[in-house]
Structures are given as C-alpha cells and as structure tokens.
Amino acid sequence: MEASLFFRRICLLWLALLAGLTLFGQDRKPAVYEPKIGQKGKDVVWVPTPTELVDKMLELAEVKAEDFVIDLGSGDGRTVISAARLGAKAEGVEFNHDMIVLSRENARREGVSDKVEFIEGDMFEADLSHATVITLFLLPGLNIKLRPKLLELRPGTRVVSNTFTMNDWVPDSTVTTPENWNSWNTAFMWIIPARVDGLWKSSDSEISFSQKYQIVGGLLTRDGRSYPVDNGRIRGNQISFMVDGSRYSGEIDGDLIKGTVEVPKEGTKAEFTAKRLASRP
C-alpha cells in the first residue's frame, strides 16, 4: 500500500511540473530577431536605407497605386513596406531567412500584409518582368552585374538606386535628402529606355539611329543629304531629336515611331512616322 502511494505521488509531481514548465513556455514570447548593422550576406553586408531616403526614393519614382515595387536584397522590408502605404502592390527579394521572417511581421504589424510579398532567393534569378519599379541599395559592381537584367525590362520601368551609380550608364535623375546629410543621402533614378538602334525609314528619309541606353545620335538621309542627329534622349517609349533645326518627338511601339516634327524658323508642325528595317547587331 504504501509503495502504490509513493508512485502516486511521484506520478502527480511529474505531472505538476510537467504543467509548470508548459505554462512557463506560455509565457515566454519567441525572441525578436534583431539584425545588426553590418552584417554579413550573400552579397553585401546589411545597412538600412534611411526613412528620409526610402522615402525620397519612392517620389522621385513617382510610386502610385497601379505600381508594382520590387525591391532588391530588401533587408527588413522597410522599403517594400513603405512602397504599400502609398497603395502599390510590393515585393521584397531577400536571401537571408531571418530576414524575411523580420519584414512579415514588420508588415503585419504596419497593417500592409495583402499588399506585400517577400521572397526568401537569389535577386540575380529573382522575376522582375511584372516590375514598374525597381529599388536597389547595392555596391557598384553589383549594380553593374544586374544591368543587363535590367536594361531587359519593359521601357518606362523606373529603376532607383541609394548612393551607388550604374557606371556609364548616366542616370536620369539625382535627389538628396537635406535630413541625413551626414548619412546615406542620395538617390539615382534611371528609366528604362525603348530600343531604337537600327535603320529606320519615314515617308521622305531613312535614319539610322546609334544609341547608348537612353542617349541617341545617328543620321538622317533625305534627298542624298545626310544630316547628324543631335540631342537625341529616349525616355521610357519616348524619343525627342533634332535634326538641322528640325524637332522630331514621338512614341516609339516596337518597330514603330510615331510623333510629330516641328521646324521652328517656319512655324510648323507636322505628323511624323517611322518604321524600323532592320536592328544594328
């Protein structure tokens, strides 16, 4: 009798402290991940983009509602998250785990869940063909290693960079954020431009445009005269140029220009069309 007792016993305090330690892990919450500036990733170490910058970033690309943001090696999600308080659809790409378990909850927690993803991958063989913006806080190299990815993406597509350039490629546009002067503190934009390097004939000439990324020359031939083609910028699918006093502006779709000329000393204006007959190799 007394040893069924003392097993009862036993078995009782086992199972008190079994209960004790369940409640015990109740109340412990599971640790916060905290990155630390600094640290180490796949291709650069880790350091946030300042709120001023993210958000500076974020106008000069003039983020809407019918965007769609993707930001690479996106860190904490700040700017993902950012992205979605403006009413666009957001992606974060990052590799590290951790990370991505991070900026869940840090969109959860800003009330922005339905409007943001975030991808736990490689950027170098991340999807970015559905992107009407694309933001990028990486080493020159890095961003010398995407370009041609990039520069593959839908003319208009925005393309804005924290601090570092995309080498030759000039950007389309600068700012600074007066607010973090002594940090992190400017912001490249480049727009991706339509191809238009080629031969291309209109209804009285041939042109054969050279180009590097949004800039264009060439010639123009009209009546056995050539004429250089001067000032010419692609932006998105627009194309302005001069050509001997002439300014020629116009859409560019496809193998397809269409806009108008303009001779200023004459006082008019004109359509103009131009169809592509062959690309340069």
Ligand SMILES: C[S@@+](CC[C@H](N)C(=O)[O-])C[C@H]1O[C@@H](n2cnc3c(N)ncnc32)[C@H](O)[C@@H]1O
Second form
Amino acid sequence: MEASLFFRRICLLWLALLAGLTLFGQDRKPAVYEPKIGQKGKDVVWVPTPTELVDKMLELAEVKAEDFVIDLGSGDGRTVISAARLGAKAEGVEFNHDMIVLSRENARREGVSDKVEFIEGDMFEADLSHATVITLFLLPGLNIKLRPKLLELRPGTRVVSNTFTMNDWVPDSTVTTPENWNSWNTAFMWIIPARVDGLWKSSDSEISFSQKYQIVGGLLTRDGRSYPVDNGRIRGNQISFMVDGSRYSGEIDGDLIKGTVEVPKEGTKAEFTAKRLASRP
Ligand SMILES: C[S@@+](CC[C@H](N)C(=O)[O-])C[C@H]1O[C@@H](n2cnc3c(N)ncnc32)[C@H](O)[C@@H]1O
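Show the form predicted together with the named molecule, please, because up to now only the form predicted on its own has appeared in this conversation.
Every chain and every other molecule in the complex is listed next, the one we just looked at coming first.
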C-alpha cells in the first residue's frame, strides 16, 4: 500500500474514533429534566408560582437571614432558592424524584447549595418544627389538611399561600402582583397565634378568653361585674383587646401576659400582668 493512502486511512480511522467518542460522551451526559406545567404530582399537579409572586410572598413574610423557610411541595425549588438568596436557610419537600434532582441542580447553578436542602418525601410527614416561615402553593383541601399541624408551630411562624385560603382562618395579610392579573397573582399570610383560651387572673380581675385562630373574645370580671372582651387579636405572641373603653396590649409568654392597659378618656397608662389559671380543653 502506498504511504499516502495508508496515512489517509489512519486519519479517517482517527476521525471516526473521535466522532464515536464524542457521541458516546453526549449519550452519557445526564439529560436535564424538563418538567411540564400541569404534570401529575402525588396530591396536586405541578404549576410554578410566578417569580414576581415568589418575591412578594417572601417579602410579605419578611424573610431574613435568621429565617428557616420550608416550601411544601417545592416543585423546581424556586421559592427555596429565592429564600436562600435572601440569606435564609431553606428546605423544600417534594415527592417527585426528578424535581428534587432538578431543584438541587438549580440551587447549584444559583450558588446557594450550602443554604438549601431538598427532601424527597411526602409533605404531610415532614418535620416542620424548625420552620419560621412555611410557603405553600397547593389546593384549598390540602391547606385545610395541613392546618392543624401548622397551628401547632411556634407562635410567630408565618405561613404564606399562593392563591388558596385556609377556609375560616382569615389571613393576617394579603399581597397581589397586579401586573400578573391573568395568572396566579395573590398570596395570603397567616401568623401562628399563641394560645390564650382559658382562665386568666390579673391583680384586680379574672379574664376568661375564648379564641378562634388569631381572634379573641371573652369576659373580664371585676368587683362582681362582667365586661365583654372586644376587638381581641393575637399576632404571634402579641395580644391586644378592649374592655369597657380600656385598651390592653401585651406579650404572651407561656402562662404569662405582660403589657399595659390604657384608658384613653382618662389619659392614663399602667402596667398589666395576667397569669393563666387554666387552659380550655
Ligand atoms: C403547584 S406545585 C407548586 C410548586 C412550588 N411550590 C411553586 O410554588 O412553584 C405543587 C408541587 O407539590 C408536589 N406535591 C404534590 N403532592 C405532594 C406531596 N404529598 N408531598 C410532597 N410534594 C407533593 C408536586 O409534585 C408539585 O411539584
């Protein structure tokens, strides 16, 4: 065989080998998972929260570096990643394995892997005890199913839900992104209230509080006379209510309320302390 023909054959063989190696390499590259809007999920399909609303939800909850945010049904990880970009630690709980892999990759690309964790599993079994903020984009029935567990969280924990409410638990705040008028554009926030329902005693009165979520009513008894507790509200550990024209406000610390009582028509303000005698079963 002529030397130049031999050389050409070697070159062709070499090129074929290179092409083969390249194709083989491409085959072996992990394909990036592309979720489809509306794809089936365990209890609810995947639809992503628009990024403008993600930002508003985190703003509504005043997410800061000290926070621990948990997104239940975390999809592609966008809320978790945005929370981490605000400096918070964040966790996503997602049932779909491919979405977990995608979320971890998205977090890596955004440079926040050290701040986030994605847990593959069922959100109804997740440990929420370390959360200071919970984010949701589920369905009304799923919110209601989660509600008892959410109400057990530390007072002051914020729960933010894209679009869906908590039935008769009225939100503490609402936010909208009007520019997204044709899409998911409203979120609601609830602040887990401390529990006060039961019997309390202050220096000159007994107060029987009744509580439904963050709304408080009841009866204050002093010198044998009873007065209704009006406009009672709890925000985390803070309580405020009116009795017979006096404005009470204070902080609930377990079985103690410490604060002030103001009588606007007399222009007076004094310290107020109450101790819990009994909880309502
Ligand atoms: C409407 S998407 C919301 C995704 C993300 N939170 C967001 O706002 O962009 C709901 C997600 O919940 C997931 N999901 C459904 N049932 C679940 C369950 N029981 N436990 C964990 N994840 C679940 C779905 O796979 C889907 O990704």
